[in-house]
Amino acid sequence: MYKGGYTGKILRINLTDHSVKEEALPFQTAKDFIGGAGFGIKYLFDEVPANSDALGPDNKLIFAPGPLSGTNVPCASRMAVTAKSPLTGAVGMGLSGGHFPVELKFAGYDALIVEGRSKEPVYVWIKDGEVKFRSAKTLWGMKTTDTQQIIKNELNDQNVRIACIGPAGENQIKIASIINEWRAVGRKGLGAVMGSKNLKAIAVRGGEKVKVNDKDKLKEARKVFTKAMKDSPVLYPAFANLGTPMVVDHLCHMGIFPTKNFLGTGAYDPIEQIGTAVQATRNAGKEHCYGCPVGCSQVKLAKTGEYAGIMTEGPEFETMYSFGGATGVENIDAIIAADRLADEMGFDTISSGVSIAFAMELYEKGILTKEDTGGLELRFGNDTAMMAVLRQMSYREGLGGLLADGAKIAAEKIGKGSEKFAMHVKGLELPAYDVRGAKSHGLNFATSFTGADHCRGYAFQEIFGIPVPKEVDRFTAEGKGALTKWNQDIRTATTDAPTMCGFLLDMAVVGIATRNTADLMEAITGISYTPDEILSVGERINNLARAFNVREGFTRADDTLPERLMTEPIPGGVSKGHFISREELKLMLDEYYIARGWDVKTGSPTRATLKSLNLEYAADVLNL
């Protein structure tokens, strides 16, 4: 039963002349665009303009949790951090978790979107409908956990919840992170605008219940949520007890899990060192986000050598390849203390050691030297390299000054050919999956509208081999075009808009995920979708966000992959032979731009397909 007109509010904070204003959520914004990363597009597109500073007070920064953030569905503490990436000049998105996103919504808010740059270092002061700006100039320079505790303690109160930049933030490093509690919006760089911005960090606490439309269908729509839940055959049995480690073992035995800067076979040899087994010598207890039956957050702590003593909530599956993998380090605490470094300093794990990665291959093949290095030996494998050179990114010091942001940057700079051995799509470096062996998977990469992205269109059935909608052979090429749009857009529709939690998806609800999403919907704003109009929201996301990386100059030509990845086969294990020829890429691309309605030459959206979308008004400023 309808209970009434659904209304939001936005929450705007304007640094330059710490001005706040609240605003009405529009009710079409609210059903066009469901919130979260729906919200962050949006507001993108509207309000950044064209070819702004992503480092420049025009830049705005985009705060969503979803409808659903805060209510009893599970596993719904989610939020889309949005802004024009420095890293890529793209869309910069990055969701996290823990208990930030639903305080939000607690304090009122189903966005807050912050604007212009402070003279001074500051941070936010949110509690219930209460905004103040306090002086962070003693927080400057300070890690994270320090200085949310030292947040906590100065508004005495330990249950604020506070979203925080550290010194690589501060730095402007574009490739720093934004970090909330031990939850990480680690990629696109995120943190440096925040960090150009003079925001230290956002701290909120609020009293306010979440309004339910109608709490009778919420109750069975959860019901369905919660059963597909407890029928995962993994979501419960493996991923509460061992977290995203175990896609560490998964694609090793897939032979996909890369390695060396992508020079591996595709396996870590032994996965005993950094796999799942870890968990038996270096489990230090779990962590779980508001609202999460399951906790899929391991806590690690090391035990040898001089990492001994260093906690870390992680290493994730990503991060023990970034750390491990891609760099070929295998003293697993050495990769728990640069989980804790990285996030101390607020560096996305994956691009700060994929960055690393790439400089160790230059080292290995001569074009970096020991001059560059400082004197270290900075081979695959040398965990104590790797550390120093990480702490060095956080302050633009030596060889971390060249790599501070991301490979693709470090090779503008060093020249000498090193541009095919950094790892990267539209400048955001390769998370952990060879997609030479997975080629759905590396369609998207080369087509998600932040650059190399596996949260954006995941491809499970290459995977985790899922036959939704269809059973699929992850080697072939053809017919990944269809699969990825839909991939992206199923994605974006039911977790990163509503939001949620995206491991749900993959390993429980994908074959309800529409309906249901629809359902809890329905139940908690009293909007009413179809299934189909569920997934065409995530078309919407989809086509904005394209249409604002058109409008900041990029085409076609820039949805392409690593020269390594199609051109080098990998070079052993399971997978062996597999790359993604330009061939192939350009069939994929082909397939997608038609399945998307866009044009094929130049990979835009059409005005056709923006119309269709009810984006006609992009397609006006595209001028299409």
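Return one more block: the form predicted on its own, after the form predicted together with another copy of the chain shown previously.
Below you will find a single chain and nothing else.
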């Protein structure tokens, strides 16, 4: 049935009875959803019952690479991991690169669905269609790097690719991540879902090559793609040499790099302390994902004080913000050490850093005291206190136990008006953009099906000034509804589903993205799409994700932003004075819902819209 790109097989693993089943991938599912995020959200909506406990056995964990993964298309070693999020209660979907996604394809599968719960800790060993369950009792409590090495030794194969959790996931901390090699499925607490299933790791090895339908067509489509990469003004050499941390300088110059829990944006500018010039003094090499010529991941080595000798792959831009800008920590070596600790313990660097920054503000306001912090002077800039709380979080100890499930849940427990200082959307902590100065980016945070997510509909028009599909003013609210819809749909369709690195869309290929994705898909899989049909795949996925959230009780009222962003102007810098008023947010939401064909009052997709996207069955589920 499948001419290329797809293996045509789904692997289903039930941890409750340790059973394994291979299923055929329905052709219509492949056609309508492509892969990656599309497969994850499709199976999540269809198979996870309404109002399921995200940490219960009914939740499912879906690992899905895309049809481009494992081919010679550059930067396509990506996967989406999807489950109901224990942090937000909404769709939990994260993306990761490295080598694990391609190895899963080489092992023969388009997706892996993990369900149930094992009685004892286990890890799963998948090799060329053979699946074994192995005890993980001796691995339980182990950090992620050690876990991966011990499993490789046990299997007598150093080329095995592994996705695993650390102590944070084992303790079902709701900001826990899944780590594969040096890469992370960091956000929405998917590591906690894995821990709730008593699944320590998944090890994969495969020898099956991914078939290609038409090699000559692929050669031509790939040529167009790589030319766009080479023509990019920032991809080479800047991004290749500096990686994502280069954006620290860029956002500081724009006046929207958030500092001190969004209190100091523009007024406190740490570019001299943690910008690219300082970062360059810690460079120790770089890492490439499978088939990636860019190699944006920078390896850094801490060189001073108590952190000297600590090495990490990163910190990425978001981590420079969460452990640096948000907390006011200016010690680059402390940020490196915090990044390494978070990866080893297995929790999200964004949520953990922003939660600590939230606690720092509460401490400075007197809402938290030394009695609450265990004697720590939890002030902005105190890296020693930050590291101490970070260590506590994985084991739910001390103040770390209060912050371990994110800022929203911590604020609900603390009370005393602390809720207005918790920087999150739908329970997911804000990424590294002060959207008071980039309003489409802010609308995306408000409406994204995962909450405030740096990997959803990135407004590159506002952040990088790319005039596709048109030039925009980042400070205005008008017209941002339709733009945000387009950004969300094109990113989902051309990067998250096929699967492809999203950085390329933002920096290099957006002008050709839908046409080139259609050409690549036809060349590899033999399935034909027009550019508009590619964009419709993104629209379909975003609508089904929204339908899942509506089924779980989310409404228009949840599409909002933290109070600070709607009432307090940016205090300094070139974006000084700007904010997103409630009136502007209402205007943008109305525009967005109209553009999507959703009910403006409730924010729910309509039956007509779902039917037009071949999702009428979802309308039946929602009783529309």
